[in-house]
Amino acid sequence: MKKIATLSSFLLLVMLFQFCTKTDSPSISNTTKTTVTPVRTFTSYNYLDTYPAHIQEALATSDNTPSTNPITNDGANLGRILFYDKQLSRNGTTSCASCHQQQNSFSDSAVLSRGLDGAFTTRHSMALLNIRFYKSGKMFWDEKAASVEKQALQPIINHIEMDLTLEQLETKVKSLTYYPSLFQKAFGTSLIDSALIARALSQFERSIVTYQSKYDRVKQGLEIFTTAEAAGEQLFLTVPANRTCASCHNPPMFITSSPSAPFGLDDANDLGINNRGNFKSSSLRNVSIRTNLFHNGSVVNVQEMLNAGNPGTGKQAIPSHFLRTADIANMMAFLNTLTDRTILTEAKFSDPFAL
């Protein structure tokens, strides 16, 4: 009976063990956890530009900015954002910035850019230079795109460069997280749009403008152009008599959208505006360090474009855009003072995901 009654103590020792042990320890979750990834951040800058006095007089005659899409820095913070988000190809691999590279003037140095698939663009890629200053506000070469909201979306769009349809863009854009709360500061709302993609990145575009260069400096009475500079723009401002550089490039910006006659270049292939063989005037800023330039890339540079059509050169000339050998050294000069560097490194423009 001893025996009998000491093991029963004993395995009732162990039952109150047990329970105890089982109380006393802390529960186990099965729960699986969960990892947060944490959402995108970039660095904001400001857009809002003080334009010196010669810029604010040609902005003033010469804004294509519409009154419901005016520059704001979330705007055009989110706009950069979206110029150089390769998510916006169908791919993943091309984005608007793959065509139109700062460091290239937001243009290309390859006569005809690559899209998504390695297949070439039909045009060379236009800079985005002083774009805000086309008084009429139509963009391409051939001028098809009645605004820079219009055009926004158009490389997109185009089966060669992005490639995707409106309805893929915003539900690619929707699944990416870093987007909802930068349309909510630029637009006040997270609904995410087509037209509110065109907005932002027609905010950005419009926001890169040069005024940085020694040009610049000059009008701002900060320097003086030397001999050969000043004899450089006089040739720009009087020669020829009836149609000066002037005529389509108008100083500040060296842009019009109306110019005082249509500008032609010969091309079999491409007949350019409403096809009568004219192309859209682009901003002579920056021109002297780009290369392949007009719509098709056929002049390698404007040292080039100025010598054909002189003896010994064996190239025809381009209309109205050559010189006498003996010019030319002094308009070179002149166009060398348009050049703004800060444009090709400022961070405001630089690619936000290469950080």
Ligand code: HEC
The other form holds:
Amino acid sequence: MKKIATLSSFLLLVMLFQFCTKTDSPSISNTTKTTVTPVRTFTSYNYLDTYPAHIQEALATSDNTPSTNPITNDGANLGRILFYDKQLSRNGTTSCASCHQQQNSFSDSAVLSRGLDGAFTTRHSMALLNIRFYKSGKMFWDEKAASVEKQALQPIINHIEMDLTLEQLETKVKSLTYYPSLFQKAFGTSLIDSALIARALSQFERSIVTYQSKYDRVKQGLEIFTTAEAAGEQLFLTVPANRTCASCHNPPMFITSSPSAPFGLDDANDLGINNRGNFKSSSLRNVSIRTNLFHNGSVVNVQEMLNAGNPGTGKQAIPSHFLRTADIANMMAFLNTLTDRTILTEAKFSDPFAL
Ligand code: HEC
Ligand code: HEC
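Output the structure of the form predicted in complex with ligand HEC; the preceding block shows the form predicted on its own.
Next comes the full complex, this chain leading.
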């Protein structure tokens, strides 16, 4: 009742306001008349999904969400808008999504990504899937950011990527009329600062979890693997004999911050983690629909990765990452079951500025 009363008095006020402006308008000349643009509104979504049991188990042991920044719907909704907002770059051309495209599993199909003035990044864009399952929370191919929150502002201050100072960022976000109320909802304050921007972005990113693949339906007993897929899973769990794929890409999210051994693709130009030639790997989910893999994007696709070193390929085998020709089709069949296409089009992960 109280709500209806407040609502009707609000409507009354709006009507009165319109009436007043109407009667006033003749005194204002048409050319100088200022139009009040309505504050932009966005659809809100639910980000608090109930994950199937096998995913919840993985979350219990590997979640990097800090107690100071749990995912809330209002936080992730705000994060989505920030993630897609090109105003967060110096010249208004580039958002996080420019290089982390939904249709490409939040990576970029190109080898390297184009920044705000056309210059390219020095590494391949990472797929932002299941990043909350990277227990240590360390981000970037060389793990140089200590947490998702600490990573979130790096692309904004990076001169090639978005190129704003934190001060300019705060001023910009404050000047956009749609933000104060969104920060109010998400954090109970309309005092916007870069720390809150980082928190909202992190909440959105952590909500990007793939759990609707064939692999997930099989783990829930809702479907079964074909013979080839089952054989591929066995290979994944048992080869290479001394150090299995699974020991560095842990199921069910196919990601781990404590692999059985360090690894990195040979690269004279990039020495990765602590300059030791090693790199992290992001989640292998959706990897069979991605192109230009590894930190420098030099491996065209999974098929080529597994086949390198076999007779006729003319390529050198990648250590730990090749199979006998006879096994490749089965491994491919298995990796295909990790593909979750819902994530590529789901509205809650899509561009809120698209018409
Ligand atoms: C111009 C392209 C570009 C833009 C814009 C960009 N990124 Fe990235 N992103 C990359 C590249 C390239 C990497 C890998 C960089 C590296 O490891 O040195 C990366 C890595 C990341 C990672 C690390 C993922 C992991 O698993 O370690 C996260 C998280 C991320 N970006 C989030 C963001 C956010 C949030 C924004 C917007 C504020 C953003 N990116 C804007 C290209 C971009
Ligand atoms: C010793 C640990 C280790 C083992 C064993 C291993 N990997 Fe990897 N894998 C990595 C690391 C680290 C990277 C990223 C390296 C880089 O970019 O330089 C990677 C990259 C990949 C990529 C590219 C991912 C991307 O996002 O670009 C695929 C696909 C992959 N591995 C699949 C496999 C398969 C299949 C096997 C088993 C045949 C396997 N891996 C065995 C550690 C390992």
